[in-house]
Structures are given as structure tokens and as C-alpha cells.
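In C-alpha cells, one chain follows: the form predicted on its own.
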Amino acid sequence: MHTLRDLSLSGRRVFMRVDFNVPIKDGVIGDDTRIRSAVPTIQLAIARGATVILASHLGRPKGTPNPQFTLQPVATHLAGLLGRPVAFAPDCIGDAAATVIAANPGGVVLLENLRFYKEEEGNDATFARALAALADVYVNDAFGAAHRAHASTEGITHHVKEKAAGLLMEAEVTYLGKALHHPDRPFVAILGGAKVSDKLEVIQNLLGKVDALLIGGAMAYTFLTARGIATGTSLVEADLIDTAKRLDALAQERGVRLELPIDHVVAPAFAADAPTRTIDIDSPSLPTNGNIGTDMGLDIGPKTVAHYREIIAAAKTVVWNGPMGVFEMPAFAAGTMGVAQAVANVSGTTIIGGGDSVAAVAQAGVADRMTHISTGGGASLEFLGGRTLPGVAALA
């Protein structure tokens, strides 16, 4: 795979594939983080003397124009990044498009949603050719759109003569690609999140890689009802607890150290002023001071944040992705802030993937700590569940 700095760019025109799906409320960006994660592709591109013409999506307008999902608000913040102008297209193909690149020599332009036309995401062949006619060059640094075949991700991919991943792209696939591949050992793996069907093939492919795998959040309470565990009323996907049995013996099969919470804070409702107690997890072989009865599960207790944080501690790469309880209600986000500390204090490769492990390290404080904080959302589920992403698999 070719990168940006495999390329001769002077005086060429690049299409550069970004993510700038961002909120966006009353023309004002909420989090502007994958924006800020292209700068530095643009100025690069910018430095060696191309025209950037930036495309991108930006929710889902349902293949027709609508102001609501529009990406001029992006064009004007972008401007105050970069500290220069960005033009800003009406179209992202066609006249409308190739007029206002012909006016911005060597500078950068922002072409409206690539979703306003139902043929992106139908990777439609002639809508490819016509985004391809506005350059000379493509450049995919939007990762987190990479696991989705669209005409801007691999369709356009055929109809330009030289093609190369962005900085952003090239941090991801090796980061994401060395922890799969060639990790450093011990290998541990923290996954989250509401529930195990979300993250099936994650947990399948990583049972043959990591060493140690930790979890947390809601998903637990299915491989703890597999178990045989009171659960209380926390959310059990009731269809996946002999999937969730097959992966326990498969993990003590392959020698993973399978590690699931031993004590919980729990609430009779899911509600930021429940009443909460923190208890042991009912089980015959642990000490219990507490049964659940009719609470539910919502955050790791404080022995299983010092149980996960001694594996952690231990560990030369980490693959994190997921929160542990939720996090975003003050009474259940110590076990997630308890285990954003601990990944923080890793002296190794540490891994960030998903909106919520990534918003839980920035609330810890902790995500200038971090190696690689991946803006894939879907994309690094399915890149660590082993897919071929479809826009990686292109540049090749």
C-alpha cells in the first residue's frame, strides 16, 4: 500500500477521502476531533504543492440534498485549523465542483456530502468516474468509512492511475495491523460496550491472538449468565449465552486467560440517581456480600478494576474498545475511569477504538497517554475481527 509520501504532488490535483462526519447542531461542530485528525495529511499534501480537494459524508440524507447535512459549517472550521482559506463547493461532482477547484490553484477545497447522491453509497461506476474526473490523484485517509464499499472508498479507486493512504489511514492499518499480526507480548484485549453481539467476531478472531482478555460493560452479563451467574435484571442477550459458553471453552482451549467481573455496582433502574451498591458477583466460588435480586448490573466494582489493572499493568500492547459501566452517569464511571488509568500507565502499545473508549479516555483525562486513538468506530471493529475492509483492500 502506497502513502501520501510515496507520491509526486507538485502542481497536481489530489482527491483526499476524509472523514469529517462530525455533529453538528445549528451550523456549530460538537467534536471536531476527526477533523483535526486530516490536518496533517492536508498540510502535507498543501507542502508539496497539490490542490487538496477534500469529499466526505455526513449523516444520512438518504441520497438527496438537504441543508441539514450540509458540509459548509465544516469549511469554515477547517479554515480556522489550517489558518488558511477553504473553498467550499456547492457539488461534489461535475461543473459546479470542477469550476471552484480550477479557482483554487494550490489551495484547498471542501466538496459538498457525497451522500447527496444515492450512487455514493451504491458504489455506482459512473458516479466513481465523475468524482476521479476532478483530479489527478486519490488519497483515502477516512479510515472510519474504509469497511464500506462506496464510489468515493473503492469505486473510484479504478479510475485513477495513481492511488495512496493518508497519514491518518497508514496510522490505523499499522497500528491496528501489528497489534493483529505482530504484537508485542503479553497481549491484552479490553472490550465493552451493551452487548456481545456487537463485538461476536472481535471476540472470535481475538481468542486466537491475545493473551488475556477483559470484559466489561453489559456484554458481560451474557458470558456471566452462561456461567451460570445471577444477573439480576442486567441486559443478557438470552440467544447468545451458548455462543457465549462455546467462547469460554474456547478460550481455555487456546490458553486465554477469559476474565469477566467479579464484583458490580448495581441499581434497581437505569437512572443517574438510582440508589447503587456495590456487591460481589453471586458465585460459588467467590465471597459474596450482596446478591443482585431484581438490580441490575451497571459499572465493574472496585476489586475487578484492581483485578483487570494487575493484567493491564502487565502488558506490552493493549487493544481497548468499549466502556466497562455507564460511564456517562457519575455512579457508574469508575470502573471505566479505573481502566482508562490503567491502559494510561502502560509502558507498551496502547490501542483506542470506538466512540465511547475513546470519549472515556478524554474524560479520564488520559488520551494524550495513549499510542494510537483510532477514529474507525465500525471500521476497527470489523479490521479487528479479522474483515478485508473493502477501502484498505483497494489502495493495494
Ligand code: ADP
Second form
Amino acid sequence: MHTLRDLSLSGRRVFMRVDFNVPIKDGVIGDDTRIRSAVPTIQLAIARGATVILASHLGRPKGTPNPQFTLQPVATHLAGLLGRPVAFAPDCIGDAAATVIAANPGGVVLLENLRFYKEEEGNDATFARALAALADVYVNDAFGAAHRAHASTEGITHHVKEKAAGLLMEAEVTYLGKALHHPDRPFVAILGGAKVSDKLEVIQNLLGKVDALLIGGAMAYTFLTARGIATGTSLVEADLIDTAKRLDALAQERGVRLELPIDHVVAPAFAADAPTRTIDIDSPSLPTNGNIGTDMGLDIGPKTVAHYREIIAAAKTVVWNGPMGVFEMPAFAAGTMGVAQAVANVSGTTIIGGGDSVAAVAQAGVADRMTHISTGGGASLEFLGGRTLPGVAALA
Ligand code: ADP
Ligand code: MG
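For comparison with the form predicted on its own, produce the structure of the form predicted together with adenosine-5'-diphosphate (ADP).
Time for the whole complex; same chain goes first.
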């Protein structure tokens, strides 16, 4: 895979696919992380003398122009971040786009939302050719969109002479790829979040690679149920209990430590002000000081945090996806915050993926102590699940 650094850019028009799919309400941008993540790549291209043509999707306009999903506010915001003007083109193909690009040599142009055309998600060849016609070189820095074979992420690459990954794309593929294929060991994965079903592929793939797999969050309860442990009214995916049993057996067969919580914070309701109890996991093989009854488990307990911390402390590579509890509610945040601190203290490579996990790490105040925070929720999950991402493959 070539990267932006390998290309000669002076005097050339670069079509740069970025992920500017940010929350916008009444024209005001919320979290601008995705825009800021692309700035180094844009700056490098400008410094090398390119005309930068930025293209992104925003929301789900479903193939028709809709002012609710215009990228115009992003152009204004980006101009502030870059400290230079960003011209906005009211269309992403055709004369309207070409005119704005021609008027801004050596500058930055942001094209209107790609998804105003249904041909974008349909990966239509004519549309892809029209995008390619705007530029000399193609750069993809939209890791968050790389798991979809769309016209701007895949189709376009068949109509350009030169293509390369942007700096963000390069970092994502390098860090995630190294963890999967050449991890420094011990390699520990921490998986949590709402559902086993969301992350089944990831669990399966990582079981073949890690030394230890630490499970928390709601997904732990399907595994605990599979081990015959009472889980009260905790979130359990009944149809995945057999799968969980199989994964447990597979871990044993491969000599992977698959760790489940040994204690947890439970409550009679999924509510911020519910009365809580911290009890051991109700298991005949463990000393129990409480029975879950009809309560539900909403966070891992302090004994589990201490146990996981010990395993994490010895790790040389950590991949974390999915919070350990309902960290959005203070009563159920301690487990996730404790694990975040433990991961921050690792002397090795630490990689965080998943939208809520990234938010949790930020909430813990340790984001800048992680090696890499993945910007692509779905894309990083598919990557960790062992899938080839079409947007990455297309750059080869
Ligand atoms: P990510 O976005 O990092 O991939 P997920 O979307 O899979 O993570 O899961 C995050 C959600 O899981 C959070 O909203 C959190 O409240 C929820 N969650 C974590 N533990 C539990 C639990 N024990 N019961 C119910 N929900 C949980
Ligand atoms: Mg999520």
C-alpha cells in the first residue's frame, strides 16, 4: 500500500476521501474529532504543492440532495482548523465541482455530500469515473468508511493512475495490522459492550491470536450463563449461549485465558439512581457473598478490576473494544474507568476501538496515554474480526 508520502504532489490535484461524517445540529458541529484527524494529511498535501479536493459523506440523505445534510458548515469549520480558506463546491461531480477546483489552484476545496447521489453507495462505475475526472491522484484517509465498497472508497480506484493512503488511514492499518499479525507478547484483548452478537467475529478472530481475552460489559452475561452461572435479569443473548460455550472450549483448546468477571455491580433496574449492590459472581466454585436474584449486572466489580489490572499490567500489546459496564451512569462507571487507567499504564502498544470505548477513555482522562485510538467504529471491528476492508484492499 502506497502512502501519501510516496507520491509527487506538486501542481497536482488530489482527490482526498475523508470521513467528515460528524454530528451537526442547526448548522453547528458537535464532536469534530473526525475533521481534526484529517488535518495532518491535508496539511502535508498542501505543503507538497497539491490542490486538495476533499470528499465525504454526511448522514443518510439516501441519494437525494437535502440541505439538512450539507457539508457547508464543515468547510467553514475546517477553514478555522487549517487557518486558510476552504472553498465549498455545491456538487461533488460535474461542472459545478470542476469550476470551484479550477478557481483554487494550490488551495483546499470541499465537495458537497457524496451521498446526495445514490450511485455513491451503489458503487456505480459512471459516478466513480466522474469523481476520478476531478483529479490527478487519489488519496483515501477515510478509515471509518473503508469497510464499505462505495464509489468514493473503491470504485474510483479503478479510474485513477495513482492511489495512496492518507496519514490517518496509514496509522490505522499499521497499528491494527501489527496487533493482529505481529503483536509483541503478551497480547491481551479486552472486549465488552452491549452484545456478543456485535462482536462475535472479533472474539473468534482474536481467540486465535491473543494470550488472554478479558470480557466485561453486558456481553459477559452470555458467557457466564453458558458456564451455568446465575445472571438474574442481566442482558443475555439466549441464541448465543451455545456459541459462547463453543468459544469457551476453543479458548481452552488454544491455551488462551478467557477471563470473565468474578464480581459485579448489580441493580434492580437499568437506571442511574437504582440502589446498587456489589456482589461476587454467583457461582458454586467461588465464595459468594450475595445472590443476584432478579437484579441485573451493570458493571464489573472491584475484584474483577484488580484481577484484570494484573493481567493488563504484564501486557506488551492491548486491544480494547467495548466498555466494562454502563459507564454513562456514574454508579456503573468504576469498572470501565479502572480498566482505562490500567490500559493507560501499560508500557507497550495500546489500541482503543469502538465509539463508546473511545468516549469512555476520554471520560477517564487518559486518551493521550493510548498508543492509538481508532476513528473507525465499524471499520475497526471488521478489521479486528479478520475481514479484508474493501477500501484498504483497493489501495494495494
Ligand atoms: P463500542 O461502541 O465501544 O464498540 P458497544 O457499542 O458495543 O461499545 O457497547 C457500549 C454500550 O454497552 C454502552 O452504551 C454501555 O452502557 C453498554 N453496556 C456495557 N455494559 C453493560 C451492561 N452490563 N448492561 C447493559 N449495557 C451495558
Ligand atoms: Mg457503540
